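Encoded as structure tokens, the following chain is the form predicted on its own, with no partner shown.
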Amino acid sequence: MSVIDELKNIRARDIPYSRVLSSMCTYPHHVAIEAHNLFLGTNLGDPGIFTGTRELEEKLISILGKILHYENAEGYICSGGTEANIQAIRAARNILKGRNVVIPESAHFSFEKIGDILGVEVRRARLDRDYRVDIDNVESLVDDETVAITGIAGTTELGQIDPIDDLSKLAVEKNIPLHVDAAFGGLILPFMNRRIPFDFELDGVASITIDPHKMGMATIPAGGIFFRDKKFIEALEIETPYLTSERQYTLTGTRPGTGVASAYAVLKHLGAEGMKKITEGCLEKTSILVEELSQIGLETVIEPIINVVCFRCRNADRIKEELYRRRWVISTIRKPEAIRLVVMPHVDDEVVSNFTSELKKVIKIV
């Protein structure tokens, strides 16, 4: 057996895409595989020896600027959110030199990594009935070692969309820079006909995560951290002398340009009103599972905003194991006990009909 024959034996064992309703990654858009394969061996860490890269880089900056109301954004194309959070809070604090930052309980566990990481004090605003963060509870939690407050558009849990704007208001009030984590958000929102604020279009907006590996169906990885004002960039910077750059204020050093031209190439192949569309199905299909699902007793934990939705749902971690051994994939939550679905572009009409068949009969036998 060659190697190549062995390597498509393992891959094969992987659970595809098709049989997912777990994960907010998907299959990357056929255009986004093209520019990939062209990018193969670029890399951006040292960016005066690819610099038609380095370009492009730029270029698609500006692409997501503008979707994010601000096309002179300041930012850098990175492995995903987690290292988009960690850069973000990293440099606040550079700036503030405090030692906390203040974020919701529906926050992404990668605020465990940044607290451990940066050495700051995480502090966890509760959340309201409609699992939104409660802004009393996080101006209580502010004081002058504050270096940031974070809210979430679209939590992994349920996503939910925190109050963004109120959170503004109170990042301007307080003079503390606030961090918008839409690293699935992010390219959901701006082509969605309900129009939710969250990014640079308020004020005290200072940075944001997005990641086009997600509903941008980029190849993986492709993260992104952007910012309003180029000072938390220089507050990243460190000295490179034996680069063809003399600083850099990336986290990894070597940084490959496939995620770059795979996401520039989806979103200029699609267009804004490609990617309404996309946002549009993924919206639909959640509604389709809604309906389908509430007609077996299954309620909603919220009212989907975007494609995400939780059902409550007695012995869930019983029914994802029973339908893992079917080899399909979902999660669960535990407060409260529900089944969690994300309803990616792969989620097609063929995926929904079968999954809530199979789901049917597991909880039939749970």
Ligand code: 0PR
Second form
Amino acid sequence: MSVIDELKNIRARDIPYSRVLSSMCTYPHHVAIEAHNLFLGTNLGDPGIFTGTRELEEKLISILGKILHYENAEGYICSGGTEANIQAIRAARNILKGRNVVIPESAHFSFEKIGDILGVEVRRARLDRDYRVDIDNVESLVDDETVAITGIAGTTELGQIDPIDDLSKLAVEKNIPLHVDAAFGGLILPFMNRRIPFDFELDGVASITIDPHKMGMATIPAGGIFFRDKKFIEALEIETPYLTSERQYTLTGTRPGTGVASAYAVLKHLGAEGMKKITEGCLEKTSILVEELSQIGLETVIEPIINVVCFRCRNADRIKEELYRRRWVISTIRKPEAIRLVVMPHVDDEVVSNFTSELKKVIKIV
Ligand code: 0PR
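Requested next: the structure of the form predicted together with the ligand (the form predicted on its own having been shown above).
Complete assembly follows, chain above in first position.
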């Protein structure tokens, strides 16, 4: 057997996305795949060699900046939301030189890594009844040593949006940067009919995480970090004496251009109208799931705002396990006990119908 045949066999053991309702990633768009292949092997870690790829990154940064209501935003395409969050807090820490960061209890686990790597204390603010961060609690946790406060636009578990406008006002009042983790929400909120301000149009927002490899249908890895003020990027710079560039502000050294090319291709090819259609499709399928599952008595934890939805139910973990035995992947959350579904572009009518009929069977057994 040739090595390629061996690889094909191994790859066939992966579960196809058409049976996955737990993931914030999806099949890359077909133009993303073409673009990725064209830029295979490119390395933005040495931009003096990959001058074209570097120009493309600048174009993409300006497109994403526009989407985030600030065309002149500074940023770069990184390995994902984790790196973006690390870099945002690292830049704020380097500028403000304090020792703690205030985040919502609902923040992604990447903030645990941040506490460990940067040696800052991670203070977790309570959530209100709707699982949005409690602004009074955030305020009480802020002190002279706080380097940043954080809000989430699309929480990993519930898809909830924190009150970013209130956090922004608090940030301005206290003169502390507000970092918005829109790793997931950043490429769905701008394309929804309902307008929820979360980006640079709010004065206090200093940095934003936005990941093309999630709702942007780019190839993995493609994360994004954006700053309002150039001094944040400068606060990350180190010297790289023997390279084609004199300085580097990225966390990784060698850095693929594939994510840049694939993210750019999707946004250019689909345009705002195309992105709106994809968004509408995901929201419509989310509503269908809510409707279908309400017929078997399942209630949502919060009314879904984006394409993430959790249903309260007993034995959530057993349901998840039984579904997994049948090669369906969902996830669960602990507080409150619930099953969690992420309705990505691969969740089409057929997936919805196959999944709901399987779930109904599993719930009867469990
Ligand atoms: N911030 C938020 C709000 C996130 O939801 C995530 C990841 C991150 C930051 C970190 O992003 P990276 O994983 O790109 O570093 N959210 C997903 C999660 O933890 C990531 C994911 C995606 C996990 C697809 C599994 C999967 O199949 O659930």
